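Have a look below at one chain only, the form predicted alone, in structure tokens format.
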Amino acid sequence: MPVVLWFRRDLRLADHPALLAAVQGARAADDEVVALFVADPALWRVSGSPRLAYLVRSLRALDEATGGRLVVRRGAPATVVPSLVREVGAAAVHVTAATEPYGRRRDEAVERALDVPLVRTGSPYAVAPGRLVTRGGTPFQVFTPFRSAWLDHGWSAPAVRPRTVPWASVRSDGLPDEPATDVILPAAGEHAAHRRWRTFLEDGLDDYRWARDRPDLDGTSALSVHLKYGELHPRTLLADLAARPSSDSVGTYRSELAWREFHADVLWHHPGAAHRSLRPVVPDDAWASGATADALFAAWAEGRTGYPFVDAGMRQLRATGWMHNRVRMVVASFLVKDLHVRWQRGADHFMAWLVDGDVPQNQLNWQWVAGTGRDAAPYFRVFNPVTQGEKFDPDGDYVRRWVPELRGVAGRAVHQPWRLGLEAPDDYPSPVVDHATERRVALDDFHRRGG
């Protein structure tokens, strides 16, 4: 009786418990490893085309990695996967445990529907959400003491990749037709990603703590693609980061790493926080709506709102589907804050462009900005287009890389190409908004709902 492995969120065949413990069940009744996935029309239709390209693209690299036997079904999980373990008479169906508030409704769903085992082994996580509790035994409501939590509780090393994985030979639907996007997709699976690893190692980790903010450099691992599809697990980035000698950046790396754990923490406890605030930080008159919230969203979407920094985050969206953390920030606070639109609108934006638009880190962290998240940024917290743009790219190198109209304005004078009077570019917007009296209009409505 084979086994049935079903990928979803662990792309990858090394540091994978999932395969391991299909490859022993296997192994124990001599017989064979069915790799599936199930193309589930219900992600599908919900995933913007620059995702589901880089998907397609990670599937045929997995596909490759299991020597040409990666099996797709397309259909709902909960009668795809029953109607394949009745066709091979598997014995049981090995996952990594969902953790996400869809995925687990699915598994549920699956687990009824079947007459073996779903055998739950990992997660996507370097510590299972829902693990780490208070001392009061309720979920953490902030960051640093989760953070601390996380670090005494420690992880597993590395699982061992087998060296040789039976398997199993069954018809394939064949892998899905890649969407057609304009948006520069990064290099897509397991090799791709470690590759991208291996590179930061050795040439980003060191200047990591300070170079991260800036969006002019390249001074990010850019890894977050890789995470969000599993090519690659936390576990083994952390196992690499205790191997180098203590330092900033080292420590600065694994705090990155652990917001990520808190943010899937948090929607582990809170599911709603996938569209609902946590908390409300405005009356809801505060929120701009009809015509001018959509033509305030529109300028802010097409990256036209008149402020540099802000509209080359959303242009670098547009053309690579991925944004940098630092001006991830600004644009959504600058939406939010400045254009007074609600953050499930920016964040539903996201997940449409994003090529590692990622539930848990995309929500929690908009929420974050908005000030309606566990442990947020106060709603009073407003971050300046100009002065943001000004100290993390001082030479205005990115803004220029990303708006071309202002390629012709030298040094920082192009986060304010207003002030330059005459020598002001015919072709890029003047400001949709003033800054500062929106940011005073934020203020006023915190308060006015006793803020």
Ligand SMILES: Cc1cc2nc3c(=O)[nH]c(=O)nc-3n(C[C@H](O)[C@H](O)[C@H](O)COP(=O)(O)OP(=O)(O)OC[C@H]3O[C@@H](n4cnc5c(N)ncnc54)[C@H](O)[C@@H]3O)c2cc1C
The other form holds:
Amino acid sequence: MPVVLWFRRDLRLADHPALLAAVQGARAADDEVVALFVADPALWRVSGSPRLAYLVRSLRALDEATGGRLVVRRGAPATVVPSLVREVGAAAVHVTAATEPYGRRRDEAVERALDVPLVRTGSPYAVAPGRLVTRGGTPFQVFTPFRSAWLDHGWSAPAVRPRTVPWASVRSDGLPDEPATDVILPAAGEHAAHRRWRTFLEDGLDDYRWARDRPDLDGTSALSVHLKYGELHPRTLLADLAARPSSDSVGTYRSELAWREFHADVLWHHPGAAHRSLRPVVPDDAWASGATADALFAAWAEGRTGYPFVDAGMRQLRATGWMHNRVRMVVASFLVKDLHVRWQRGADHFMAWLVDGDVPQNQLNWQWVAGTGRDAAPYFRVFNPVTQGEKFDPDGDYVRRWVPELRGVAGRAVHQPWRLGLEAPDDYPSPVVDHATERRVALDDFHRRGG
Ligand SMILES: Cc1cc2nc3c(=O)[nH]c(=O)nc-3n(C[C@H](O)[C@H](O)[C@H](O)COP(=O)(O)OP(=O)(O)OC[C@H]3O[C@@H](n4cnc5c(N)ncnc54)[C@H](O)[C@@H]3O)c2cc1C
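Next, report the structure of the form predicted in complex with the ligand; the form predicted alone has already been given.
The complete assembly is shown below, putting the previous chain first.
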């Protein structure tokens, strides 16, 4: 009897423990592995076109890597997976465990509908979410102790890549159509992911500690989308980092991967955090509503708030489906604390445009900035969009790259065009709000609730 390997967020063949388990199962029965991907309408409906287009490209790469044997089926997994199992007479379905709320529910439903085992091996993380707890046996609420426990716990070495896999030849519905998008997508697939990682190891890692905060430079690894789709596994990255001489940059990069694991762990313990604030910070009447909120939100989403650093970020998002982390923090803070729009609305917009859009990382980072998370930046930390721009885009190059109206403004003056008087470009908007005023409003709201 063959076995099924159901690919989800693990679109690779290297360092793939569930693939090894499937190959072992198939070889024991002298049979084959059916490579399955299910185009699940529930996920297709809520994912933005840039992310879906990327996913289709990544599936194409996986199909090539399996010698054209990827079997794509469309429909609800609880129907499609058992029906494929019956069709091929499979003995088991192998998966990498899903850890986020929708994936967990989906897998439980599939497991109930199957009359063969659903075998979970590994997870998309170095340490499976839920595994680490404090000495008191409770979930971690704060990042730093989580990171210490994570480092102490450690992780396995990368799994070997099987030299050959006996892929089965089974009818496929064919790859889904690639949705149209204007977003310039990064190269997709396992090879592209490894290429990007090698380039970063050679050219970027040494400077990462300081360059990672500079959106005007190409100072980060740009691996988030590859990690999102599991085109490479963090274990592989951690093993490569361990082989380098230790340095601040190596430590900082490892720490960023720990944030990814921390957020997945928080969401494991608090699935409701995908939609609800973990702690409310301001009274309900503090939020903008109706037409005012809609107009402010539209200015933010379209990159015309009149704050150049914010607008550059929002336009980078629309053009590339990615935004630099420093700028993500600033635009998120601006929406919540300057425009008083709830974080959930911003998080939805990010999920519609981000190619790396990922529920644990997106929702928990939004909660961190909004001050509503467990280990959150305190609510009274309000990012100043001007000083952040001046500090992290010191010559204004990032702003000029994404905001063409300001290309004629030299140097850091680009961060405050309203100071240019008659020289100010007349096609760039004036600020939609006054930052100093709105910061005070946010702090008053916080104190009204007893913060
Ligand atoms: C409001 C907001 C929303 C975000 N939404 C997402 C999202 O949907 N998907 C996503 O992958 N990341 C998200 N992030 C985290 C971070 O911005 C991106 O992971 C990072 O910008 C990706 O670029 P990179 O791969 O070049 O990062 P690098 O600086 O090269 O970092 C390496 C890896 O570490 C991890 N990492 C880095 N920073 C963080 C962080 N703050 N939280 C968790 N993991 C981190 C990522 O996996 C990243 O690929 C969000 C951050 C904020 C503030």
